[in-house]
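For reference, the chain that follows is the form predicted on its own, supplied as structure tokens.
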Amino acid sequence: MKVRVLRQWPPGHVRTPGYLRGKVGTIERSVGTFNNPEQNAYRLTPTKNRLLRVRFQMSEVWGIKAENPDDVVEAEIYEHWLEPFNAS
């Protein structure tokens, strides 16, 4: 399933890499369900969120500057940072 990382830049403790925000990748697998680390950082009662491993083509991440465009990078990103992507 293709997903896009949200383009949010909230202040504070955020566990989603900035260089992946707005990028499209494919869910590789579910890692499990964990407490939301953003809420944990502020000692709030955390909700449970799925952590997903998402695979990105280097060409998607770095565009024409990608040294090896067909290589991939994988990142574990919480589901609340992802939205479905339909290339229409």
Given for the second form:
Amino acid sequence: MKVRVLRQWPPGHVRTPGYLRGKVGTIERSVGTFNNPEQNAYRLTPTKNRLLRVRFQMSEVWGIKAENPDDVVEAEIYEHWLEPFNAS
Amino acid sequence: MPHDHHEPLSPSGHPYRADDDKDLSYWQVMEIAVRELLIEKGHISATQIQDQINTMDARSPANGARLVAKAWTDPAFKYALIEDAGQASRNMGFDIGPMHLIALENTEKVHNVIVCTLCSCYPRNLLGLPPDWYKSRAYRSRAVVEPRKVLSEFGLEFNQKIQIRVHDSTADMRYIVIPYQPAESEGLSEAELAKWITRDSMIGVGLPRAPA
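What about the form predicted in complex with its partner chain, after the form predicted on its own?
All chains and molecules follow, beginning with the one already shown.
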């Protein structure tokens, strides 16, 4: 399944790396639910959010500057940072 | 007469390193204050803190090497390790605490590398403390931008047909690479194989090699 990482820049303890925001990848696996770090870091009662491993092609992340377009980077991204992506 | 600025040399001929006489940082002071308060109020003892430091220091890559050696010799264990690395490690008797672990298998077509771009997440409970370079800004930023260049600086060259997979430990999972077993090591015992498996090979910036 293809997803896009939200292109947002909220302040706070965010575990979505900047270089992946706005990028499209495929879900590699779901690794379960975890306390939302954006609340947990401030001692707020955290919601349990699904955490997904998403695979991105280097060509998607770095464009023509990619060292090798077919290499990939995988990262754990919380579900609330992802939106479905339909290439059309 | 102007003072000449020749640095004095140690008996071995190297320059002395300047003493680290800087003031404590804000957070260093905070750590000392909190630690002393916890001890004064009887929540924790200095011995308990030292015991925990010693426990951390005692963990070494040898633990991970035993795990990989078993995976190399026991296909059922390798399957279990890839399915649920945390559980497989606990079943082997390793105390990895609440760590959520994923094992990534290198094959003829895929080479895995681990980084934490946001901080320095590392499977400490299995491999011990991370090397300094792992925490450096250079490694953390370059590993996702130009992994092949970084790997070449560690002495590893891969042709374009082999896919490099960089794993960024961004949240709650920790990673260990199961390196590709060298043909020369086929048939060795689990204990002998464990000596081939280096720390760097389990981060993905090295390959297993015959013990010196």
